[in-house]
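To begin, one chain is listed below as structure tokens, in the form predicted on its own.
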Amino acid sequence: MGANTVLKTRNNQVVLQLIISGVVIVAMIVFGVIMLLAQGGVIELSAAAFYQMLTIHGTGMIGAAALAGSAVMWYFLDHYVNLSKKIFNTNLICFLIGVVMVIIGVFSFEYASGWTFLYPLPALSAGAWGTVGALLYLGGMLLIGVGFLLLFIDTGRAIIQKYGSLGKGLGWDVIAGKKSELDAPPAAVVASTMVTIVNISALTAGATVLVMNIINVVNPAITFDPLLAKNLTYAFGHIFANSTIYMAVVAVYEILSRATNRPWKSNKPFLIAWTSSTILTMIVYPHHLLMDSVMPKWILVMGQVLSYANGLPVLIITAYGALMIVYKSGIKWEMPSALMFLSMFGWTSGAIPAIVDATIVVNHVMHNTKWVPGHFHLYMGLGVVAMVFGFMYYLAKNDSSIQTNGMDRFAFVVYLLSMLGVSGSFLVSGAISTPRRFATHIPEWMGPAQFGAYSGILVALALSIFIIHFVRYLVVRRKALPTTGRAQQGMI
């Protein structure tokens, strides 16, 4: 098979995953808008329908972000190591089948536990849903998780095959002084190694607790320790959700370095930051359990203290690196580079309210308010999503003759302002103690919900324009790319 055909085939696989992710993200925003309109008293929505939408919104948004982020990571990592295209496609098949199962379970059988599926809620719904709905949702989630687990096992295999070990993929031999910084793994490989390690751990925990729940749903006489189940659930959910930005940030390293014609150096501070983040990401999830007094106190203290440090190493080194690589570079600001730079703002600003919430005295007051989705919408909406759509514009620019236009730039401005509006409405709601996950609001809580809903409509509009650009790219895409070998793929 010729190099052009190989490259085109790889791009086809990535493109399909991106377009599915983009459509799902916009669909999840629509569900979010409907929920906010209901909370704002603009429309009427039954409590059962609200919680079904809440369940599908959280599950679908994280799933779509992970699908898109893994496509971004896979695309660039494949420049440096030999990844399996069959495993990549297997993950997509598992994802699609799992999503269909989840949708049927939620909307046809009224399953509505929220994405957390906290044990023993799937089996004890007080008649809100039955066994079939719970099994469809849990089984669909398990299938999605297995697909991703296979994908990350394959990335680990490829990294070990190329560099000798995952430790060397993180540059430990460079940190130890055994190798020169010039011989350090590329930034994309370092980030992908971190994601591989944390996600294999997270998905194993998730599969374990999902199987536990399935067993309990089938036979309620078989019970498990609820505290263990909750720890496994958040060890899975927190790590996997946060890993989406670590997958997508590979695009920041690759795209900004090419836009500025400056390499993103894997120096010792960079490598140490990623190793620190690997460890911290896996052990900070107890900040979700600060209100569980039965947890050992030392674990809760660890969850609080390490939450302050978790995002800082990679965030600081990446944000600072983005500033330095752009500074006096003469960069031509286009949609890909603009969205990548915007994502640094979203990541940084989204981490601030998260760190505030990780403080125990604040957490006891704020954690069950809309403050939490405020930080997460900022982190995801202007962080991960900006990286994903920035990569889509990058791929369109380099893989076709299509050009951006005034509508794309208009959508960029609308996206920025409206996403700030959505996140800000949640943060304001949290500041006035509006509880999260409530289907109805009292009048005092309705104003921010209405503002968030109207802002969400604009977000959906802006992202739809982004998707239209990507569809235009699919229509006019060139039949082949001018490259002569795998070594040149890094220039694409």
Given for the second form:
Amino acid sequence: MGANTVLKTRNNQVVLQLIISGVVIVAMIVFGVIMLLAQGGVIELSAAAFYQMLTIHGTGMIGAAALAGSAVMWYFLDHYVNLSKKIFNTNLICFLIGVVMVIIGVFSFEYASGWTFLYPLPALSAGAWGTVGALLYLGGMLLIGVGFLLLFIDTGRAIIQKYGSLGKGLGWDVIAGKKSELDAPPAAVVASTMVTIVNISALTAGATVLVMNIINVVNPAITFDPLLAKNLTYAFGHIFANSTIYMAVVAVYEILSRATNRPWKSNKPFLIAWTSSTILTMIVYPHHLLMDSVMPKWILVMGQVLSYANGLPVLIITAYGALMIVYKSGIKWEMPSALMFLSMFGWTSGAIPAIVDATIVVNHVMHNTKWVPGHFHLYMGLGVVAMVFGFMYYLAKNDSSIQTNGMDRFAFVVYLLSMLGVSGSFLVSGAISTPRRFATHIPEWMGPAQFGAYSGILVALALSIFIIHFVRYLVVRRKALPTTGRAQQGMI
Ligand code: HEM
Ligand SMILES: [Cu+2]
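Can you switch from the form predicted on its own and show the form predicted in complex with protoporphyrin IX containing FE instead?
Everything in the complex follows now, all chains and molecules, and the chain you saw is the first one.
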């Protein structure tokens, strides 16, 4: 009985966070579709409304991906270390209050700086929005950031308590040969340690630059070095957005290893890959500053060269591991494992156009085109999102006896094709030099935008079917204690 209660409360928090994220993702897609319809010339939308939607879409998607990713990571990490449920809850509360502030700032006070709130834009809007809107948005973001910061401080504390240090959480003693591979920390712990390290750095940079912006909005006479602000902003934005995939990928390790009844080994190459990506993820953000000629040249060169390798170590080791673990395992493909496998495809294919863009010569031509949203819609939309919904199917399967049906499989295919449609349309737009973040397009640019809009509607439909399955599970688990034998097994 004790164990049942524990499982149920732990799941309650995780499940709540997932359903909120799922619904936010679909709601944000609606704004995405409206933006594309406007760019495609199908509907009329004022430029002000477009930029408000762009702001809310970017902020909401990154926020939802982070919230869902952290729920996935927390759920599995909690099997191995002793996490605080209070902190987990506090993060959600900060998130919800912050989101309300952001929404009011954007829609009632017309704040529209984009999710990157690049200094000194929040204070200098040429009359598009006022102080209140900026303060609500920046304050809301700060609150969300502080919530996540608390969460990662807690994961760090728990990992250190169990393994001795964050270095040991990454398996450095195993890499150094002091400990056998058999005693290496599990994959979920290694990934969580990486995320803890990079996100504490990212959120500290983010909070600093948010406070700088807030001071400047309140008193424009107090100014800051814009180049420093930009560095802090992209250190935050690049790392935090990237971390969503490193949190959600824990589901790939845990779910594929359960589906195949094979362990996901933390061997040396795996540990080295995660340590490399820890460092690379933190130092490649200057690729967002390649156009800033005042940046020291060596930093830009480093940003370019290392960007090739940014996520690659973990991506390769994970994609290869996924192939190996499935190979001749006799795996029975079900929604969770199929979505995990799909996410590997989305992540890998999204990385390729990113690598192309990280080349300075290409970047000069492509950077402010829709090529950029093209690559990140691939690896977020078909990578992180697939991992998150795959995890939702996994929970439903483990905790209840409800079955997936033809609708779910149909939605899987629609999701795959339509998300490729959205991302592909962005890449095509980029290839024909359509600038990103333009409220209106010239006729030559409209075709791909329209195609993307209609694909986006299908993505929303498919994800809604995924959500319906999850809601069916929520209804079942309300009625009974959700522990079945399988859930117990998943607990260890
Ligand atoms: C599936 C349907 C989706 C549609 C139709 C859509 C549409 C759009 C559009 C039209 C833009 C603006 C492009 C421009 O610069 O002109 C955009 C930007 C963006 N989207 Fe999406 N999107 C979708 C899904 C997602 C997902 C799943 C995520 C992340 C999890 C995401 C994250 C973002 C971000 C971060 C931006 C950048 C905002 C900015 O430039 O400030 N989107 N999206
Ligand atoms: Cu980046």
